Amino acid sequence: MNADRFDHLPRIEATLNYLAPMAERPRNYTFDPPPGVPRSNSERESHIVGIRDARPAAADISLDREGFAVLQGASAVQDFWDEDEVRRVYYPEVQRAIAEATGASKVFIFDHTLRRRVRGAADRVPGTPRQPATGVHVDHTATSGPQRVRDFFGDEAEHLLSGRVQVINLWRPIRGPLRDAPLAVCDAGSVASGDLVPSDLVYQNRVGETYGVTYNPAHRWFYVPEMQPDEALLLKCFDSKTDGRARFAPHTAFEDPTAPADVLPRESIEIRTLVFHEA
């Protein structure tokens, strides 16, 4: 498929936050460090990039090429906040969802996340909500994806691995129209192996590994204007498939220029899994 394709898609031109170039290894804490550590030994560099309208071309765009995809389907669940019934009604619609998107034999959630944007608010602040993450990021890496696999099935985790593995994030509104803070998705293909940075995510039990992403003015970006919580989107944050198929979808959170001031804060919930193929 020829990326030019997409060049007919309307755009709008947004700023996003991209690791600037260092010499150390980038490291984040999850966590009050202890005293004189930074919580971050990052530095972000904006940068101004078209960002596609990717609705027209959705039945067109895939996990396996572009590392992304449109999903459409109302959830049952009533209150997102309600974690149980997220568990308990959510967790099977996503299995099912990302089972039939994939062809997968197995799909285990290990993680969710709730965001609701309280403007001027830290992210990881206690007494506060999980806010969006405003820096082009993918949430595992070649070496930290297999690692979630060994982290959750212990001895059955090698043979689990001798057979294709995926980390796919669903990511949704939850309430809408979302203008507030929305997604944009960069194209796999459009990314260098040089423009993802392995970096340290320090958590008070462990040390997880996400890649920072740097600047590559090839980056093809997308987003869909105005999601509302019948649509999601589903990222590829690993596939442990090397022959040539989307393995790491950068992504962010963005201001949308053309949003009004008084849009409703960004509400959203982002479910990951583990994805399985039989060997």
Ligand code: OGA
The other form holds:
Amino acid sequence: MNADRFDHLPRIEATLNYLAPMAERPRNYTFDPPPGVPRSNSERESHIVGIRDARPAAADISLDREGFAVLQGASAVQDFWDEDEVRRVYYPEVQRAIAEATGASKVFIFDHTLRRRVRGAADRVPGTPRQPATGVHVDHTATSGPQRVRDFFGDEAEHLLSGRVQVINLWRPIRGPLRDAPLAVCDAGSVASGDLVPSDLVYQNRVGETYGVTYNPAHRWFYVPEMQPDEALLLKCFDSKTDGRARFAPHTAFEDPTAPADVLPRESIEIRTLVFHEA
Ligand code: OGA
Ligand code: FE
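Okay, that one was the form predicted alone. Can I see the form predicted in complex with the ligand too?
Shown next: the complete complex, the earlier chain at its head.
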């Protein structure tokens, strides 16, 4: 666990929005809740952090140690906004890439999200595309990772959960170079368990559990400057292994203060997968 090997990497400084410590359990709605209920009961706390260039260290960064990875390889997809093409062409590419990166026996895609930045727009508003994430989070938790397996696999779930299971996202800009709202990823090995705060994410039909993340000066942040569509990030959002391997890699979009003002608005796609290894 020698993190000094990242000290030489070029870095920028930027502001990230963490969760402010709170007594109550954080609860965020994905839609307008009933009158009198706030959309979020939590407060943000901004911190300026150093964010390292992951590219020169890519070969030395791994899903099982840092909880993320930088992949090379273009997609054959012509139009990521064509849902049918994404399912037909992109899904199998992602399944192959994740199986290769992890040695998994089965990769199940359960969600994909396209984002297109619209300046000034809020996220999760009907009629506007999904916006970049504004706060540090992990999509799943020690509880909701296995719960997703039960949600999708019914009777088969307990058998699958007797083997190793991971939740891994594959994230890619769909045009580049990406300067607008790049994604920052935190080395899971720099995160203390107390930094991860289980939070409710309320949908119309279910309540998901994510981690909000409180500030810790030990956090080591990375990004891929001017990321191109032939590059992708793998983000681990859960691992059933509890033997010291990375389990949760926090991440968020951020404003790069060194970017010109007139950058191309970000467009990106992320695929969420359940990754199984034979029991
Ligand atoms: C993700 C994610 C945020 C963004 O891929 O899980 O949180 O801004 N993405 O793309
Ligand atoms: Fe996320």
